[in-house]
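Heads up, the chain below is alone and in the form predicted on its own; it's given as structure tokens.
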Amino acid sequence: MTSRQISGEAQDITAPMPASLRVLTPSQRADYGRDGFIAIRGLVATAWLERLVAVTEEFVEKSRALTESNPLFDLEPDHTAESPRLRRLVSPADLHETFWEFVSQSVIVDVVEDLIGPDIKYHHGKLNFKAPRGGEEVKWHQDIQFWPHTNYGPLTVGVFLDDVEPNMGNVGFVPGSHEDDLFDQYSGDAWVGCIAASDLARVDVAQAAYPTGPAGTITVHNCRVVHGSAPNRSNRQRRLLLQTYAPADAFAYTDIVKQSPRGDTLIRGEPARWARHDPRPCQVGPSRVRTIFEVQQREV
């Protein structure tokens, strides 16, 4: 093991099968424990996706204000009032009823139940953007390091809010990757967010899958899946809206959810009584951090 990596025996990341799955076939669950994340096509409604989009459209008219990033809009350095670029809208679900609404009672709900059980705790979520013909890379990360838990249950349901073909900055996943090693994501005292170029050497990033779809199709990763994307080579926006959740008996080290008024918020299920432990290390994040944009880009 190298200075800056993190093994450990892999543990089962899903709940043990239920009676009956709410959403999920149990191949799409038995994909997920195989390969650390599963894409569905279309699974989100027309009716939802109308009002997600007129909401998000209400933010971007918002930005049009603005001149530089702040706390809740992280803006493209060509970002003007005459043509918004963000990257992304942080904590939807504070600012809007129809985004909490929608992450804490559609059916995205239901497949991380059969994921993973019954008690749910919503962490927090984001909104990022992929302007056309730019957006920010996402270089290679596991998400865990950035709000560790005590054990790995935790995981993300993404939301394609438009269609999205190949070379549009789609999410790369590595299957199996979340059974491997949990990366240093420290360059020395800084934090980068992101894997070193010498660890990365260790993932095999050729094999990773770019899930496409109609908007309406989700992804679901786990905390420690590889991922990342490129720019958005296309001439459309490409929009994905990104919501985590952990079991109620994982914990987070850090009080990066204090920033969210509704994070940690128990939204199915029975509050835990005993917190569960995973015997492999997580490395701890700093507690404050601005965007993995800002991060990575080296901007704080």
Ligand SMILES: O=C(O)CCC(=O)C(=O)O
The other form holds:
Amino acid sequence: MTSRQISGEAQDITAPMPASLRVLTPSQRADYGRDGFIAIRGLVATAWLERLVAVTEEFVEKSRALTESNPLFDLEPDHTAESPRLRRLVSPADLHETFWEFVSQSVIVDVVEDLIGPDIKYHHGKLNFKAPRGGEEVKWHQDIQFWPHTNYGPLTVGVFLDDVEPNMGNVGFVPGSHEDDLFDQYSGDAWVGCIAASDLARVDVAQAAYPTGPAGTITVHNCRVVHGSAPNRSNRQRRLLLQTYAPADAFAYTDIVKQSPRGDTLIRGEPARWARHDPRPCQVGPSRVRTIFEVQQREV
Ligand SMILES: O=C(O)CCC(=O)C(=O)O
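Let's compare: the form predicted on its own is above, so bring in the form predicted in complex with this ligand.
Below is the whole assembly, all chains and molecules, this chain first.
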């Protein structure tokens, strides 16, 4: 497998422009098409944020009883009952109706519709934490190799549950990288879930944008965009609710979310009768992986 995978003509990452947009301005939609990501400050209303934070805190309380990670709770090595330090709550929409209502019915689905059209599948989600003065680095990577699909329409919406300033482990996105190579995220036979240093030399990570904003700010990034995040160097926690959606005509090559009851569910519009294929090859990561933190931190 080589890391240069640009054979075949790319398709648009957006659906055809609808007669009217639900949330985005035409220029935000164009920015997404050009850069592969956008950020919208303070989009999610306070009432929603309060509900999301309240259920998040319920899960943090539950984590106090744990001494090691399990399939739902990914813990930092120094997690304790007195001072819980989570890295991730896996698949929150399967665990609480509030999360499911938010990911399947809120304004963020309208944003997704503006970008990928009216027929939408929820693919999977997670709640990533970065504890104060810690949190793990997430190395530069592209998402689609983790959950390959027949086309590159899938995207991920990140919702800030906290006010995010610089140096809080905010995610950096490399503009335009969705149009470049798809990189090999194996190292030999091992799945490492990140881009090799030798390949990174070809990515202009110095140009990465690191959106900040008040709680309720969202980011939307395409599944090919190179992105990553540093540890949280501040004294405040950074909680980021991430959910991935796919146009109905993007079909997953692996059953990676099949263990999730709500994974790969049509949430809006009609099911597709035809799969749409992007001619560019897609690397296929393993069907069963630990979380990105575990995979990347064990990289040799
Ligand atoms: O939580 C973060 O900082 C980044 C997460 C991320 O990029 C991912 O889970 O793919």
